[in-house]
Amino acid sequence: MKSVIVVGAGIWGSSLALRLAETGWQVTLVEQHRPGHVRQSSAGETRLLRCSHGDDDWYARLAWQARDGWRRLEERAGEELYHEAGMVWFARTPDGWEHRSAQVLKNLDIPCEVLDPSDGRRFFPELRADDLRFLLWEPHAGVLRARRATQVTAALAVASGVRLVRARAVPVAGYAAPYQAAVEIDGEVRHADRVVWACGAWLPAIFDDVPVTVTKQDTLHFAVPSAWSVPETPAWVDHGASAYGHGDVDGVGMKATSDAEGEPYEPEHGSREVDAAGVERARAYLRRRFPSLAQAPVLFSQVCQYALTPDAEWIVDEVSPGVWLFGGDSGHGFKHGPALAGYVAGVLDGDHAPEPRFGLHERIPSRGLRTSGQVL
């Protein structure tokens, strides 16, 4: 039986356990807190799930797939963990991302459609459009519920023979026939047939010239009026603006805030408390968009921290015999877990070889696969 440790229990690492343990891998997951800790990315009380991704169609295709996927993980878990609401993108120029993208749904015959910016009215209470070229629907999008979803994730995999185990884990160079690699777990070094580091922003301080820098990123949920706080309001996202949210999902409130890049940011001990400048610039982009919302209460706030590669795209790259990088999340990589797992299963099993893009090359700097279209 081929061997794995996979260290760290975020979503990539949780849904690449339960995927190789189905296929037939002994798999040992490896976390030095638990798996959906506050600390993670993955943490995050909700992510977006968009197929949406500029001109790129491969984490289109991606994303499409992630959504069967996330279907088939609730119906095994007996509990909702995809809201699909729906997602209305704001789009300030006629050709520019938004237009792009639509152009590559249509192609793939994932369901979308080009509204006229007064047809804002079928989805919001109120909506300020009068720089807005077109809306860009997607029915089919919608919202994850991240924390959940991780500890959901890391339960099926203990219950299909994953081996989850508490604990720091250390590089160990070298390794002891008849396996690839090693690590140190504890002060006890294991060895397996492959093992793969999938500890998000805890990566580039374990690994000298990773090409991933780790920013603050403050979430914020707004106490909203009745007729706005409802779970059919859906997602939105102003690419131009780097700016998103959706409507209140489990009585946290309507989330509205930036996606802009934050400041440099260690995970582990990094002040969990959101910044004032954070929360007027949120205030600032709903007076802009929707004004009657412009003083809400924050009703509920969150840091996390993205692991931005500067392409924002992410590394699957073996290191050294056996060892594996698996990280670069950028914000945009929660949604994909499922398929993701699958995809990077394959490359473990050398069914087929990571896209070229992945690997640790040096990466020209570009953000259109997220959000974000600008930086702070």
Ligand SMILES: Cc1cc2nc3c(=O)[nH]c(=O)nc-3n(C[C@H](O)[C@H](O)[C@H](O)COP(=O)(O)OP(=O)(O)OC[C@H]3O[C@@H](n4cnc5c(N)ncnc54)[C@H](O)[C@@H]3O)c2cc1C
Second form
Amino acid sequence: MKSVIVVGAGIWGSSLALRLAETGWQVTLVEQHRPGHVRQSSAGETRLLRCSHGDDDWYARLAWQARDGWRRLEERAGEELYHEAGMVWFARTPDGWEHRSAQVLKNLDIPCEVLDPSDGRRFFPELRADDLRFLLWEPHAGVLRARRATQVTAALAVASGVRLVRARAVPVAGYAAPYQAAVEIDGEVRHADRVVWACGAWLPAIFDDVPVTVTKQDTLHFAVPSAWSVPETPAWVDHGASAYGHGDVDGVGMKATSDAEGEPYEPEHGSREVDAAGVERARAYLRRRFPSLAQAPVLFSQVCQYALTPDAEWIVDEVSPGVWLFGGDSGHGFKHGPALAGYVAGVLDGDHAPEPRFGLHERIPSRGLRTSGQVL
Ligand SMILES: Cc1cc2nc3c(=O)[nH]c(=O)nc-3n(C[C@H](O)[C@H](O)[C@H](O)COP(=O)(O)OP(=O)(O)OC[C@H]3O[C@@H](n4cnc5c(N)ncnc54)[C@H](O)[C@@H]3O)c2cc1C
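If the structure you just shared is the form predicted alone, then what does the corresponding form predicted together with this ligand look like?
And the full complex, kicking off with our chain again.
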């Protein structure tokens, strides 16, 4: 039986552990805290699932496959993890990111509709749309209950035979290669056929020369009237203004927050208090787009972190024989969890090589997979 040690029980590591256990691997999952602990990126209250990725069809296809994966996971867990409330993209130009996304979705037969800004009243109790050229509607996009989904995935992995070890793993240097397919835990070296480091924002502190920058990201949920709840109020993204959110899920309030990249951050000890400036920015956006919510109080907030590569493409690469880095999610990797696990399991099984884009080569800075990065 092939053996693997997966380090990190966020959604990437937990999903991969589950997938490998189900396909005949002997799996050890090492996590320094607990699956779903609040410092990990996967422990956000919610995460959006959308297929639009501008020009890129690879991520669009993977997100569409992941939707099925989440549905299967829900069935197994016997609880709702994905609210398919749909998503409205606010397009400020006729031929920009949303237009290109719509072309890709149509080519892939992923349902979407291009609508007039006045159709916004179908989706929101109120929408100021005088600066918009059109709306892109993704009916099968929606909101994942992220922290819960991470805990459920890890629990299903354990139920499928994964051995979960609570410890901090350290790489083991070798002679012929920089690292051995092994980890050190409390002074003991454990070997496996493969070791996968799925350590999120901790990855650049563990391995040198990993092109990942970690930034502090504040998320905010506002107390709103009940009409602003999922599924009546869907998810929304303003790509041009780097703003996004969704209707209230589980009573934590309507999410309205910024995707613009925050200050450099250390995930283990960094402050978990949100900045006043972020609250003001979110409120300014509400004032512009949903004016009646401008004074809504903050009901719930979280600090999370992005693990950003320069081009927002992920890292799936073998750094020494049998030693894989799996990270650099760049703030857009939750939705893909189950489908990405299948893809990486195929890489570890030798069925296919990882895409060249995921390699540890020099990355050319570019945007395009999340939002514009502009704060308007
Ligand atoms: C504010 C915010 C909003 C986001 N919105 C979206 C969205 O709408 N849609 C979307 O798809 N994605 C979104 N993302 C991105 C998504 O959350 C991440 O892509 C995803 O959670 C990454 O999961 P991960 O498993 O790689 O990392 P993590 O969840 O951070 O897990 C890494 C784990 O590794 C463990 N670890 C690290 N080092 C060690 C060690 N040495 N030994 C043992 N354990 C270790 C850590 O404790 C941690 O639990 C968002 C992220 C943020 C911060």
